[in-house]
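The chain below stands alone and is given as structure tokens, in the form predicted alone.
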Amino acid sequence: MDNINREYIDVYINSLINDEDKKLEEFRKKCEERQLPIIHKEVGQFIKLIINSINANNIIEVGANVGYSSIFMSEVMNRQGKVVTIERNEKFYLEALENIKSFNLEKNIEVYFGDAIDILDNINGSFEMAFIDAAKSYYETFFNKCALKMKSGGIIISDNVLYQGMIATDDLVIRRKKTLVRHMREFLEYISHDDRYITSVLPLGDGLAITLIK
């Protein structure tokens, strides 16, 4: 399990949340069925808080999976907004053009096939939100390039920034995932403290930060 709070309390935080879409609810089940990683309900939750507070109307996404969140932010902004995403893999690529498909929202989101550090140099526009959900060790890289096409004001959260607790304390720290660990400090450390952005890590699902671009 992912999550780096007790289950009991991630149990009842999620009884709180009402399911408002019966089709993507079950959509989130067949997804976690499958195992896949997908955001965290209470991620979920707080990405609509978010959404609503600031009015984003578009969002750029690294890291699409099957298109879960991005079908998800789409939904929130009422169908009204876009959605830019990439995912380098190609299975879940066309899965996720499937899925999107599926939800009659081909004209609000938008799937790049292929590597984000390559694919955002080359997406245009300004966004209000950003989202990275992809590669640990590049999340200082993916922030940096979304950093650069996001509006003064706008926000990017970063998901799974505490990865199993193993950011917090070398005593969880596995060793293949030494590099990992290093490369998410270093990425929290530098956002943590450029006076350019406001950022705050919470202990939601598996770690979030969520930065504010002054």
Given for the second form:
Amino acid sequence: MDNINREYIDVYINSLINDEDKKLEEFRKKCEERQLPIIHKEVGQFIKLIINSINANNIIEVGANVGYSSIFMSEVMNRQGKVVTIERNEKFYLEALENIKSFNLEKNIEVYFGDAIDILDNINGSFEMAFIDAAKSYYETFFNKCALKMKSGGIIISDNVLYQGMIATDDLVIRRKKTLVRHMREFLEYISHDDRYITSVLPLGDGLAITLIK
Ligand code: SAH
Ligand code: MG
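The form predicted in complex with S-adenosyl-L-homocysteine (SAH) is what I need now, so please give it after the form predicted alone.
Below is the whole assembly, all chains and molecules, this chain first.
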């Protein structure tokens, strides 16, 4: 099972979303054909809502892949703001650079190559939004490192937190994912019960956690 929602619900929700501009739509299609793990369309729409609600100008992302979501967020900010993103896979990192160039967004998107666990310590700046979309066992570390760089009132969005349904029920957990599932459950407990944060977990896409940094 890949989707946590019934397919007809996802299809219907997606049918309500305005088409992206042509170039971005083509880029999405190419990524989907290659089965790259880019953000679901409805997750993009939710991110768009948040960026506009809080007037985000500076975003930090963990997990660039080939750059789709960073380019999407840059377009949502009308190509004005700044996205800092991190990718540890060299092939994807180089491809992200190329894609960002083809969208003429080199000035708006900065891609760091390496493990976010190290890189995050060396990034300066303060951000209104963070988007966590990388190795699922390390979300708590990514989150805490991002939280240090957030402005008060900032929002951290964590993607894939319900991971194919496995996080919510043991019935779906496959053996080699056991550790990841335990870590993700601990992460969701943590961000849901710490007084510094207000978190809402939504069954959108593959599960999204939205956290307000008070
Ligand atoms: N946000 C992208 C998709 C990211 S897929 C989009 O929606 O377009 C997750 C990516 O995170 C993968 O490319 C993977 O290589 C990268 N990744 C996983 N763990 C990482 C880590 N510790 N540091 C940096 N990148 C990581
Ligand atoms: Mg994701």
